[in-house]
Amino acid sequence: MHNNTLSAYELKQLFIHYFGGSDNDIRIFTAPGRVNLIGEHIDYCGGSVFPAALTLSCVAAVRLNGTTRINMRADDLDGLYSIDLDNTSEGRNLKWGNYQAGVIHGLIEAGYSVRGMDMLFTGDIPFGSGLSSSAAIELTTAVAARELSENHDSMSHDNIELALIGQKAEHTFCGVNCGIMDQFASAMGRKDNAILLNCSSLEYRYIPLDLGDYRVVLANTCKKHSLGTSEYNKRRLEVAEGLKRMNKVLSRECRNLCDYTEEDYYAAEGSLTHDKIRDRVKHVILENERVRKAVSALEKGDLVKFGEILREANDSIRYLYEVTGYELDTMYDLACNEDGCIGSRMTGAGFGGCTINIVHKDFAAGFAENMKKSYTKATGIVPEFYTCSIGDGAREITV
């Protein structure tokens, strides 16, 4: 999908070019990418995270086609990708479209009478940037298929249900054992608010994201990451082993690593083998505590403290969890030396993608310009920068 999404009119015209007919019955659906302000790699450990939906988004033009097939195209890809509603499992083998197929499969399992549709996707979330383009695709598909399902009037209209279906699609169709954060933020985002989400209970509350004279500037390393081929699934195994060790040392049967507190960790630390597993455990438990402290600082309007906590979080993900890499480390180190930047850290799964930076509005343009020059000199890669707005979650667009 393009970096500059098509307008609704342009998307409908392209849809007609590919699928024929008029624009009378074409409907437009969208879902956002997300940035996680703090709380990295703890959503699958039952921790609390603090994401916000972006105005960067996936958009799809959709129309019922009167068949049993879902036909999918993207505005920047050649070819038609298709699945049969009577055999959605075949969607696992699609070169492109397996995220959508997994969602359709999940909706049918949940009791939705999904109907045949033609779908054309566009969007402006950079792939591999750590801003959850995959979750945006899943939730765009989910809300479209739900609203166009034959029995949609009698079914739940709960976007949390769609988030869980999207998460399951990644597990079963895409081989990524992800937590719930990305799909939840895309489904439940609210303009100008971040979401404090307990990933174990799914309890959540909206926190107004008031940064005063500061702006969220995302710095894209343009080093693509792939969750399936990174060490993401390896980390899942490591924290599972870490939970077993904590339970054994403290003689408990906690279900999630984030059920343990900072005090619990330090009580157990001396009895834990000093290895990578212990490092992973320390990151997870202390990161969960940092989320609480960061939200408290934000609610008090203490942006300097909020920025300090972001830097602490980056050190932990860099040295204890080890999912950054040269490009992210370079971007972070450069940001910390820039005037007007009070906080920075990597965001997303790591091994590429973006850093989030809290930059004074008077320095934002110079920040991006200086960083671009220095980063390109150090890595040979030309980065991208986005001064972000916080937007709403998955929905239909009426035009």
Given for the second form:
Amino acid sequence: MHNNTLSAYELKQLFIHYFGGSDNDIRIFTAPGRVNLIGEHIDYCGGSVFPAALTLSCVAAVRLNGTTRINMRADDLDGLYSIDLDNTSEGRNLKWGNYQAGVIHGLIEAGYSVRGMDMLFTGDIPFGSGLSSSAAIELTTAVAARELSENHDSMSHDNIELALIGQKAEHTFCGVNCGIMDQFASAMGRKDNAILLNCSSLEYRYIPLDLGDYRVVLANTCKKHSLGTSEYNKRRLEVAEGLKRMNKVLSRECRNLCDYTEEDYYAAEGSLTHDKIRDRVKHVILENERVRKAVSALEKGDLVKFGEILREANDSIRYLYEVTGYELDTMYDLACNEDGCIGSRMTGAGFGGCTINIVHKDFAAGFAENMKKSYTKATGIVPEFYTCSIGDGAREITV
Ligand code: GLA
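Right, the form predicted alone is done; let's see the coordinates for the form predicted in complex with alpha-D-galactopyranose.
The next block holds the full complex; its first chain is the one shown before.
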């Protein structure tokens, strides 16, 4: 995906160029990327997270093709990738298209009669930037395949179901043991709202993201991360070990690390071996509490407090969870010295990608300019900056 989205008209013209026919039976579906405001690496520990869907999104033009194949192209890739509806497992081996194949596989498993389609993808979510371009591809595919399935009238129209199918696709087709946060935000996002999501019960609440004179500025380190090859899956194993230790020390049988409170952690701390696992546990349990505190500060309109909590969260993910790295740390350190910036932290899985920064609107342009100079000098990489707009979740676009 690249940085300019085609208009609906251009996308349809390109679709016709590749797949023929006319434009009256082409439909357009979209799903957004997301930014996570706070609650990092705790979705898979049953914690609460606070993401918001972006207006940066994946878009696909789609038409039924009367066959049993899904033929896919992207506007910035050569070649046609094809999934056989009778053998979706083959899609695991696609170098591009495994997200879509995993989702189609999941929809069929869930009882949808998915039909053959031609699909052309475009979008403007920078790939590998920690803004969930993969969840956006999954949810775009999911909503399109659901709406065009033969039995869609008799099936549920619950986007949460699609989020779960997307997550499973990551696990089974892409080798990433992710939590539910990204797919949920992409499926359920609401314009100008963040989502407070309990990842254990999937209960959620929309909270207006009203920052007054402040803006959320995304700073992209432009250091690509790749979850599959990163330490992500390793962290999951470490927190599973952490849960076992907490259960043992406190003689309980909690299902999730986030069932424990800050008090529980400090009660157990002395009996936990002083090592990386203890640090991971501390991050997870205290981060879960920080989400609650941050949301409450935001609801009271106390942005300074909100910003302070974001910085605390960054220290925790940096020193206890260790998923940042030189580029993200540099971006964060520079932001903390900028006028008008009251809070900053890495967002997403880490190992590259973006930071979010709460910046006073009068300083936003200068912030990006100064940061660009100093970050490039420190890392040799030219970063990108985006002022964040919060948009809606996965849906059909009717034009
Ligand atoms: C990735 C995963 C999410 C979540 C974040 C870290 O984005 O897909 O499930 O774990 O990392 O908070």
